[in-house]
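Next up: just one chain, as C-alpha cells, the form predicted on its own.
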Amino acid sequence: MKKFKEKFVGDSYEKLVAIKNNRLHNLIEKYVLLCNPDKITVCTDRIEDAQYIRTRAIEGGEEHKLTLDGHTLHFDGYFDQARDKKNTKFLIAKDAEFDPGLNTVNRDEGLEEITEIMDDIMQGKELYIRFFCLGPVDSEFSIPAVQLTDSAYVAHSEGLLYRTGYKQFSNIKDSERFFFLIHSAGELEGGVSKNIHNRRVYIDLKENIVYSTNTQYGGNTIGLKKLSMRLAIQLASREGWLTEHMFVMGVHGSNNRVTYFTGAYPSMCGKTSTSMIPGETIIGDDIAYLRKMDGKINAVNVERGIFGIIGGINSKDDPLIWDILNKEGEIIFSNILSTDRAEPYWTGKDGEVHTHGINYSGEWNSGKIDDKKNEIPASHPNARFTVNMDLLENTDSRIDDPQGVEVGGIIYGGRDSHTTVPIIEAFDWAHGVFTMGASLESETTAATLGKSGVRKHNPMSNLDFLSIPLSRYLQNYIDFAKNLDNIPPIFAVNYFLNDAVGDPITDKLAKRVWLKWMELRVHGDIGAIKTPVGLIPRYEDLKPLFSEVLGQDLSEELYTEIFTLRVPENISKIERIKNIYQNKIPNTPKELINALDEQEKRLKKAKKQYGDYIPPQKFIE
C-alpha cells in the first residue's frame, strides 16, 4: 500500500493542506487508508479542475459523448435505477429518539459493516475529492460539504448541481460544522456496479457523515442531495431553522413586483412544472433552507442545478426545459436511449419514435424483454437529466443572494381526484401547517406504482427524508413562526380534481392562474370567500385572470363546479389523518388534533345547513 501522501496527484496534496482544518484532514486520511485508492485528485474551485473531472468521466467510460456539444450520456446498472430505500439507513445509538417506522441500524454495528465493505474498495481506482457549498457561499445559510468518490460521473454531476466550496472550506478554519460524504461505486463490470448485494447508504447523524457503496444511481450517490438533506434536517432542528423539500420561485405581478413562493409537492404532483412556468422565474426546484431574518422568513436554493426526471418532457408542456435539452450546453443524460445517430431519446419526446439504440439494458430494440418477461422501455421511467441552472433563461437574478429571498407565500400540493379544490388559502399559519402541510396526501398513479388511487400521507412532502421524529418536526414549524413580523400565508393546490364522471375539471395550464391569484392575495389586492376549510377565490377575480393569463373564458357554471365544497370527502380525509397521528405518530402536538377537530366541526355545521355538496356562492357574506 502506498503511503498516504504518495497517493496524491500533482499538487493535490498541497491543495488539501492549504485548508487548515484538522478534522477534515483526519477524516480524509482515515478513509483514504481504508478504501486504498491508487491515486487521489483534489479539486479546487478552478475551471481547470472541473474540466479534468469531465474528461475523466469520458475516458473512464462512465459517460459517453452525444451529438450536441456538451451532451453526455451515463448508464447506471440495470438493477441500480432508483433510491435504495431498503438499504438506506440511519446509524443511531440505542438511546436516540426516532419514530418507529424509520429505517435504522445500530450505529456500532452499522459502522462495523460499512467499514468491512469499504476495505480496499477503491483499489486500482482514482479518488476525487471535491469541495462544495450547500446554499449561497459566504452566507448565513451556507453549509460546507466535501465529497470523496471514485466515480467521475458522480463528481461531474455534483459540479453541475452545486456551488463550488474550496474557498469556503479555506475560510472555516477548524470549524467542525461541515458534511462529509464518501462514495464508491465498488467493483465495476461492464462499467457499472457489480456487487449490488452490498449496496449500502448509511447516514451517521452524530458525525454528519454519509457512506454510499456499490451503487452509481444519483439518488444513492450524489451525497449533497437528499442524503445531505437528512443531515441538514437534524442540523436545522438543533439551530432553529427549516430544511424543506421545496422549490423557490418568483411570481411576477404588476409594476415589476416579484413575490417569492416556496412549494412542497410529492412526486408526480406538478412541483417542477410549477416552478418552471413560462413568465415566472426560478431559484430552485427541489430543496430549500428557510431562516428567520429581520422578522421575516427568507429562503435559498440549496443547489445550483437540476437533477430532473426526463420522461414525458415535450415542447408543449415543458417549453423551457425542452429548449435547454435540445441545444448545446453541458448536460448529463442518464438511463435514456442513445439513438443510432448518438442523439438522446426518452419516452414522451417530440418527433420520431426510435425503435433501436443503446440504453441501460445494452443494445435495445423495441419489444425487448428482460429475464422476467417484462418489456424494457427505450428510456427508464426514472431516467434523468442533470444541468446547471445557468443554462435556463428563466433563472432568477437573486439565485445566489447570500440573504436569500423573502418568502411571500408557502404552497403545499398533492394529487387528489376527489376532495380538495384546486386552490385554497389557510386562515393562518397554524391552520395551514396542520390541515394542509401536515395533512398532505397524494394518490398513487398506475404509471408509477402499478395501482392507482391509493392515498399516501406525506407531511410537507418530506416524510421520506426526516431524520428527526415527525412530532418534533411539526413542533419546529409552529415554533418557527414565533416572533415574526411578517408571517407568509399558506396555500394548498390540487391540479388533479375530477368531476363526477372522473374527468379533470381544469387543464394543466390552470396552475398559471392559481399562482397569479396567490400573488394578488399575498399583497391584499383581492378578497376571498371564507369556507369551513379555508379561503377560496371569488368569481369576479378569477374570470379576468383566466382571460389575461390563458385567454380563456371562465363561466360561472364552471367556477361553481370547481369550487363546490365536497363535505363528505373532506370529513373522510380528516378522519384518515387523525387516525394516523393519534395511532401511529408518538407525541403528536395536541394543536394538530385540535385544528382537525375544529375543521370537522365547521364542515358538519355547513353540512347541516347546506347539504353534502355546497357551491361557493353559499359562503358569500
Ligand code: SPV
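Please move on to the form predicted in complex with the ligand, as the form predicted on its own is already shown.
Keep in mind that what follows is only the chain, not its partners or any molecules around it.
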C-alpha cells in the first residue's frame, strides 16, 4: 500500500495498517490499483468518521437536505430502482455443484469481465473504506465485513444499517474469515450511475468477495445487505447454522411474557410492517442468523437499521414508522418526491396530496408519463427510508445480545390472493418446512426489476439469495431441528387473501391479531382446529382477540369466510410445487414429495366428504 500512500486522506493510512491482517491489506492493495481512486478515506468506529461520510454525501450531490434536521434524499437512476436479478450472478468454478435455475457465470470469465469493468472505474473519485460487524459484536454470530465504495450514499447507508466493526476487525480469531465488498457507482451523470449497461453484481463464493458496479440502488450496492447474505448462506451451510431472510421480533403476551418470532416473507409482503406493530418490540426486519445454542434455536438481527419501503405508510396502518418519518433524526429517503418546500412526499402519505416537485424522474407533475407511456407515480413503488434502530421507540432491549434471543415460533408469509388462509400452523417441523417454507409462493412485486403480480415459487423467501443447492438448503433445515430440546412451531401467514369478488378478506391490521394468536399457541394456551393443511384458529379464540387488539367484532360469518378451506386452489398449488421440485430441482429430499403427497391425499379425502369449499366448522372433532 506504500505505492499509493499519498492517496490516503488524513491519517487513513495509519488507520489501515493498525489492523494487522494480511488478507485485508492484500485485497485493498489489489483493488485500489485496479480501480484507481484519487483519494482514499478509511473510517474507524468514531463519530467524526461517520460525520465525514454524511458531509461527503451532500457535497458530492448524492444526497440532498430536506427541511427537517437529519433528513436527506437520495435518487437512484430511473432504471436503477430495484434489485437487478438478471445481472446478479454467482461466479462458479466448472466443477461446482449448483442448481441449474440459479444465475451463474463461469468464475474465470466473470472475474475477467468484472476486472475489465472496474479498470480505472474510480478515477477522479474518493474511495471510502468502512468496517462493520454482521450480527452483534463479540458474539458467536459475528461476521466481520469490510466495504470499499466510491459512493458516500452507500457508505452512509451502511453506517445507519450496520454495527461498526473497526475495533472488532483487529481481534478476529480466524484472520481469513471476513467478507470483502467492493462497489463503484461508476461514472455519474446528474448524480446517478450513467453506465447502467455495465451494471453487475458478481458474487465470488470462493473468496467471500462481492463486486458491484455501475449501480446505486441499495439492494445492489449495500454490500452488507443482500450481497453478504448470499455469502453468509454458504458459510452457514458449511458451519452448521442458518442465514435467513427473516425479521426477528418480540410478541408481548400476558404477565410480561415476551415470545420471539422470526418471519420470512418476500419483499413487499408485510415483513417490515409486521415487525413494527405497535405494542410489540423489534429486533430486526430483514435478515437473521439462527444458531443452535443449549438445545434451542437462537436468532440475531444481522443488521442494526431498517431499509424499509415507504409507499403506503400512513398514520393509521403504520403509526410507529409514521412517527419516525415525521420528526427530526437521521433518515435517508430514497426515490420519493421532494415537494416545493423540500418536504418528503410519497404515494399513500396522509394529508395534503402533492402534484409537483422533484422525484426520481426529475421535475415531476402528476400525470407525467415515461417513454413507454406509463404514468410516473410521485414516489417509486420501491422507494425507501433508511434509519438506525436507535431512532425507534419499539426496539427490543435485547437487540445487541451476543447470544441472540430464543426463537419461540417461525413464520412464513407470502402474497397470495386466492389459496392460503391468513394464518395457519404446521403439524410439526417437517410439515412446516416442506409444505409452508419450501412451498412458499408469492406474487411478484416492484422490489425486483420486471413484471409485478406473477406467482413465483420462493422457498423460505430466500430464493433470490441462495448460494447453495436448494436440496441442501432444505436438508440443512431438517437437520437443524435434530437434537433440540425445544422445536419451535412453524406458522404460515398471508395478508393478501381476497374474497370471492376479489376484495381483501381481512383488514390490513388483522396481522396484529394473528401474532397474538401465535403467541398463545406457542405456549399451548389455546387449542386449534385440525384441517388437511394445518391447524387453524377456533372462532371462540379469535373473537375476543379481535375485540381486544382491534376493537372489532368478528362475526362468525366473516370467520367462516376467512377460514373456508379452498380445496381446488390448494390442490393446484401442490401440483405446481411438486412439478417444480420433481422437474427443476436436483436431489429434492424425498420427504418433501411425501409431505406434499400426504397433504394432497388429505385434501382429496376432505373434498369427497365435504366438497370444494369447506367451512372450518366441518373439521371440529
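What you see is a predicted model, and the numbers here were worked out from it, not measured in a lab. By rigid core we mean the largest C-alpha set that fits within 1.5 Å across both forms. Positions refer to the first chain, counted from 1.
Student: Superposed on the rigid core, does the Cα of Ala528 end up 2 angstroms or more away between the two forms?
Tutor: Where the cores coincide, Ala528 still shows a C-alpha shift between the two forms that is 2 Å or more.
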